[in-house]
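Only one chain is included here, represented as structure tokens and corresponding to the form predicted alone.
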Amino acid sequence: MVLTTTDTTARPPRKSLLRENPSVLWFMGLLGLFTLIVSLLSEATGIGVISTSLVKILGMTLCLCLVALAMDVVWGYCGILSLGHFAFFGLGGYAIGMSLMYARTEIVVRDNLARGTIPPTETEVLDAVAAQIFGVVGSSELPLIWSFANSLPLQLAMVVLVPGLLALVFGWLAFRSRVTGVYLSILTQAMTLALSLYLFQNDTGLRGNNGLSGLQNIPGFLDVPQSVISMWFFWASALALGLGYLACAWVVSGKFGAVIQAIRDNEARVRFLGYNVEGYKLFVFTLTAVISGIAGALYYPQAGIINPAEVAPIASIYLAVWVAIGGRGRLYGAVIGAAAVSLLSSWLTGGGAPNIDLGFYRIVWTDWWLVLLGLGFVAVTLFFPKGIGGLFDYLVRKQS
């Protein structure tokens, strides 16, 4: 006779991703509907109600929503207030910008040199490209960091590797030293400031204050109208945001998500329970840096230019404000905050909102926008500490 025993303490079944994050289906549905509507109303693929410039603004807004998602995972769920994630965003933009600028310049140089009586050598082409790109900073040599600029696949790899490696090294040094709280925030801000000051120098190989320009001109597609190219990038941005939302929802779900949220609430207790706190934090910090880099690589070809001012610490502070306004600890809240602030900023500072003449004073929105943003942040902090996303939660609970 064989005796068998049964375990009376059966583990509860693990909830699926959609059950733990019901917002995923809503978000993917709304994102798909939004993408379809813009496509049907655009100049390139629709009836022309939405202009090409507005399509670019909407595409860039989707990229900002993606980097806000990354910020929400690292801050809202893991408790790391990083004031340097927009630096990773900018590095992704620089990585793709180098490839686009090099390829476009090479086309122009080859076309000009081909008019000569003697065909140019590859060395002559390389020297002419370097002089064309770096003549503005008084140089005629191609820097070492541009070694892979003539290879789009390698530069696309740099979009992931450069932000990821910087985050990995910085995070390993900071987390192994158990730097937490406001001290860690100051360190991330110092990293961003150092990177920004470095990029402002002319001898860094990235054209200093001039930055990289003309990124909206995609090599190989110079004859394609900008209206079509803007739709391509809009679709790519929407796809990246959808995949990014799924990835972030997976990270914050299940046991892994429970652990990082426990680290946010009581790091010492989680470490006492035997979890490798530093490993969890390093993974989240590096992953969100990579997501930020991808968002930047999609953003700046639509913006057309990137310069060191984009990497300044104030940009990362704005990013934290977006997430706080939207509601940190809620993925959809980060998207709402980034989209609302970005679109409102474009409307107020882009000439869409009419200035108001009070007789004794004229309100110019380009001057008052940052004041409104600050007041909005204070109001949300005081009256809606859970952000705009928290209002949705309240309305859903009230109706149910």
Partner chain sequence: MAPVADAQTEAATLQDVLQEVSEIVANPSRAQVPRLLERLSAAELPGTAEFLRAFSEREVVQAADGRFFLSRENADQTLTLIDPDSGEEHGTVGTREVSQIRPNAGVRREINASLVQFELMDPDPARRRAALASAARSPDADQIPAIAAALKAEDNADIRARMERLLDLLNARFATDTAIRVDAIEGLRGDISTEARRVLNQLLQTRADFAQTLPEDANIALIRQPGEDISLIAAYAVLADADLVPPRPGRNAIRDALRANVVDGMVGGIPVHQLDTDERRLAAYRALEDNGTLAPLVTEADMQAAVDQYVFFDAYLEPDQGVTDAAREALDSTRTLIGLFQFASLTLDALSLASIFFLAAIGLAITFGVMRVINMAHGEFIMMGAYTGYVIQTLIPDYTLSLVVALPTAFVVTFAAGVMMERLVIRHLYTRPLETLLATFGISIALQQLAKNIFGTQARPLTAPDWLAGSVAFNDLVSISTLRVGIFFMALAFLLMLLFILNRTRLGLEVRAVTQNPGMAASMGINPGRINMLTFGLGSGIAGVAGVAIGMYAQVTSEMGANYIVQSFMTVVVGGVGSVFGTLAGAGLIGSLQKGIEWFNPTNTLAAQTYMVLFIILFIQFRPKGIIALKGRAAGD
Second form
Amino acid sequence: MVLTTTDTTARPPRKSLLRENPSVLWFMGLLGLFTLIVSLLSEATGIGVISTSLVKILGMTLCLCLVALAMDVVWGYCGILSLGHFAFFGLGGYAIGMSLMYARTEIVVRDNLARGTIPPTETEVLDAVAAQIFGVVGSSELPLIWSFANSLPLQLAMVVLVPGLLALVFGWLAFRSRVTGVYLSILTQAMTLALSLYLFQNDTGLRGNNGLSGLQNIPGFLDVPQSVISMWFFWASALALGLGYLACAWVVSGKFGAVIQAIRDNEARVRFLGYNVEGYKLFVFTLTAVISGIAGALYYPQAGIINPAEVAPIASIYLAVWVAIGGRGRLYGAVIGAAAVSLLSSWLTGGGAPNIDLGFYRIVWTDWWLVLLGLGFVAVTLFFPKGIGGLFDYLVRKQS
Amino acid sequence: MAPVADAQTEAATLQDVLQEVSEIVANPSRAQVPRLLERLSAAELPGTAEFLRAFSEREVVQAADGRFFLSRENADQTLTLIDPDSGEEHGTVGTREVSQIRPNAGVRREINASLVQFELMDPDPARRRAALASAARSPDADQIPAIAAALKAEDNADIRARMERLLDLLNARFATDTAIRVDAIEGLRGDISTEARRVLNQLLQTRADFAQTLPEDANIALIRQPGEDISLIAAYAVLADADLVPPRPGRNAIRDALRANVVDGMVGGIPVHQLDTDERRLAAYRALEDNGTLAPLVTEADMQAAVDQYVFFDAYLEPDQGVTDAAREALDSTRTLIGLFQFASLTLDALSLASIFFLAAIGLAITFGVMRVINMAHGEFIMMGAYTGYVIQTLIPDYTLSLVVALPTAFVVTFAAGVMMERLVIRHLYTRPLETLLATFGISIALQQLAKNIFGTQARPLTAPDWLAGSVAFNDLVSISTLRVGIFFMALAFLLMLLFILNRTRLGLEVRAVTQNPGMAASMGINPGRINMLTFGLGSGIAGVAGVAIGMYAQVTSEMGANYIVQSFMTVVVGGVGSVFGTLAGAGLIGSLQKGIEWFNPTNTLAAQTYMVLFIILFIQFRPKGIIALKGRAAGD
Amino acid sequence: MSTLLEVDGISVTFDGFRAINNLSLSIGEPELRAVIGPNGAGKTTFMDIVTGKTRPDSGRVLWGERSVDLVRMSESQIANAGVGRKFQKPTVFEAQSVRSNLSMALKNKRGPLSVLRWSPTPDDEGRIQALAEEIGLSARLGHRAGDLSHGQKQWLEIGMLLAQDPRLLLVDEPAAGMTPAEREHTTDLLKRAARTRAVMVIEHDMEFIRRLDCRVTVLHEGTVLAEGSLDHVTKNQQVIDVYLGR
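Switch from the form predicted alone to the form predicted in complex with the partner chain and give that structure.
The next block holds the full complex; its first chain is the one shown before.
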């Protein structure tokens, strides 16, 4: 067993995280190699084989892998099938989006106002920014939740604080009343639904259906070409994924990992060992929510737009699907699942794949991809409960 | 009815009467026309009303032989003549062969007033009712005498009551005498119909006004204290609009004024680039004000002083205070009653929503309760039922018949789909409930996309038969569409049927046994596999039937199931798993809650849903096992 | 010998069925005590109440020198206060190694943050080795607990119980599924443990109880029927009636 992380405490006293988790080294190496190759092939820093839009897609995929990692820790290791982690992802996106949109609008507005004979007052700038951002929903006032939008550091703190606090409060309520299993899943789904309904409203201060847009423009770097900015975000995403992998590996290994896996398998027994199960669950739930928020904050500037549909309950279910296909309970499984399914999805639905003419029927992939995914997913659940990651186990066992 | 003057009139036909006064008919004048009307009313001949209507509509002609006819214009510029007595056609003539009679506006008003009277005196009660209804639609002061006269002759109690009420409505608005009006308003006390309340509210309409002293003759509704009932700025703006004071320059006006007075990059001695705060702009303005370039700035004190010279008030458009007082009292008297009826209406709405939730959730409750299986594809079974209904409706054009066929077919189709899914997928996952959730979700997205591929993305109609299309109205405030009543009874039927199956049949006994202890049930010769299969089929079948009902109520789209699935889960979880009554309670709670929240904030149903979900999350904190919870070891963990 | 646990008049009802009926008993430290009783006598429910799994409708469970009421504490708080429990069915974490099972049970700080930073000291490692020795699983420390035999799982659970270093051990049918030699070993182990702590054993096997050679409490219909030495209670007419049926 070289690649598994589940079986770590079997070895004599703990020496180092990397020794215990050989998969971490493998992963870091492959991630570094991948980053290097993409950099060398990109338009901005290489020979230009990979287009800027593809760099963005790859960068976004890395972010999806990061949120899948978080999902794997909370579900695969701790046994909480959360149908809310993509909502935390979206919240991170909204938090960064508010800052980006505000800053960019302010630049545009100041530009416009400076053309007048008299320089604008701060109030005038603020009013104009508000009118510009909220004109689409028929308002011209900056809502209270935008109070920190003019300060990047504060809003960056929000990326962590908003998902973290929501997870903390929700988790505390849910775990305290010992809601478990499918009930807990439904409860997290209810949370996600409430959040997306909240965001869909025009008068709750986040532009309702319109969402936040223009996020690909980074204030202060407006004259830097997108090809370069996309590389920055790609590198940042790769770094975040690497650090996230390390953090997750650290959490799921050692005694802490043993305890949360024990909670997954028999939480009542863990209680009788004297562990405060609720505290552990809350810790894992909140930590993974924060990781999801960070992933979202890196994803949406590359996507350029965020709207409430991104936060809808279905997105969180897809997240669970990725992790299940990749293989639960192994970190690299989550990464493989997220990368494979999301890349395949954008290839097939983006018109990249050739349609198949059967003579009597033409298979159009945009129409049939979801059918394929749905049925494929059923097959994975039925026949390969360990997912793609299970294949690695099989290969490794065959070798030894 | 007024007594008839000329006793010698014994004319047999309307034409005879008309010929007697042919001068007046041919050249009707305001002064002469009452005589014609008197004659007509004295003769009491059939067809009088039609004749008068035609007369007023300028559709009466005089033929060359002097006889009068009603006429109908044809497309080819000819006129069809109609005999006023028999109502039969009397041939076609060119427009120039007859003289068309064109009574003027004054004459027509006379005729119309009398027409109401004729119709109200019609021997056929149905026509009298119709006349009353048409009079109520276009209330007019002229109708008052006619209705009053008709009321005296009326012997049908129901029509009398209607007449009295219409008279009250008219008198309240149009009577000239205060006492009569107040009396009429008293008569409307306690009347909750929209018409009555509209009349009363009309009487209480106000306009905002101001004056230096409170006018003696105005009927004051409210005196607005500046700073309290009206903001100082708004009050000042009112005065400014009336050109009584100079307008107060706002921030933009100040900026524009400064902009217009830039001299050599300076305004009032301050460099332009420094004018980026309100204080400096104000200073610049003051400087310009001092040298007389700009009108003085209006300060708060200025505004206060100006506003203090005036009183601001709302006055009733109706000058008579007695009338407005009575109207207000009459409206107040109905307030409690209206509140009660609105509550009743809300309850009906909630009940109807609850029955929809119940229908959508009960199938889920059965599968969840008996098998502990979360079926995420439940919503797609609802959709499947709805599409079955749609397909059958395209095959059988008769809506009633197609509905009768669709309900059992939808059940069979979704029952089969449910059984297939249980055999192929769920059976293998009984020990892994969380994975059932995911596998059924996979089926759900596949089914949804399949439906999109087959039926397209646009909504398909599933039309309810006519007898379900109307609505049942109890009064102006409480009414409900027949379809919703139908859905309510359908939910009730399902409830009774399920209770019967579960409590009175062998299948029900076995289902309960498997619910409580599958191992024990199996050892007693019950085949849990068969029970699970049947239960799953039953739950899915009910979803299909619910789909037909929901499809008629909403629209048939591939996403319709997804819209109900989360609510259905909430219903089951809130109600308590494994209990039909629990689901009923859950549906009732969620339905009334949603309607209740919507009532407080009717414009924003999204907000209502948000709050509802939040409430449910909190609710589960306190009752994690739902309203009706199974207790003891059987409940399991 | 001072009183460690005093159960004072507890009652609990499930859906109208009175599982525990005004039950009072106490155990000292150190002491070895056997609890016997026919099926449905409330033995397991009694343990559930002491360990916080079930909340009684009335009564108190007083613990330790300061007589804190366990009824108001959560399962994990009770376990940390020094109550260890072994279940009737062996419940170990099958997906994890024997070492990991033992290391989780070791008496260390239990908070998430200290567990996250925890790494085994030589002392901890020594204890794990010693425990493994004691339960005969030294050679299998690295194996998955799920791969152990039924008896070995029983042993592992007893090992985990000892690793917790509790003041009171509640042991539910420890000898089920063990070979005679293993039973003997178990008896020795329990007796040795009872030298320094309170041990309460629920058992059906009279032979096993006889070998424990301790005070016996007989439960019936949720209340104490008799208490004393095994010979004393087996002579009690009521006990004979209950066991043989009337």
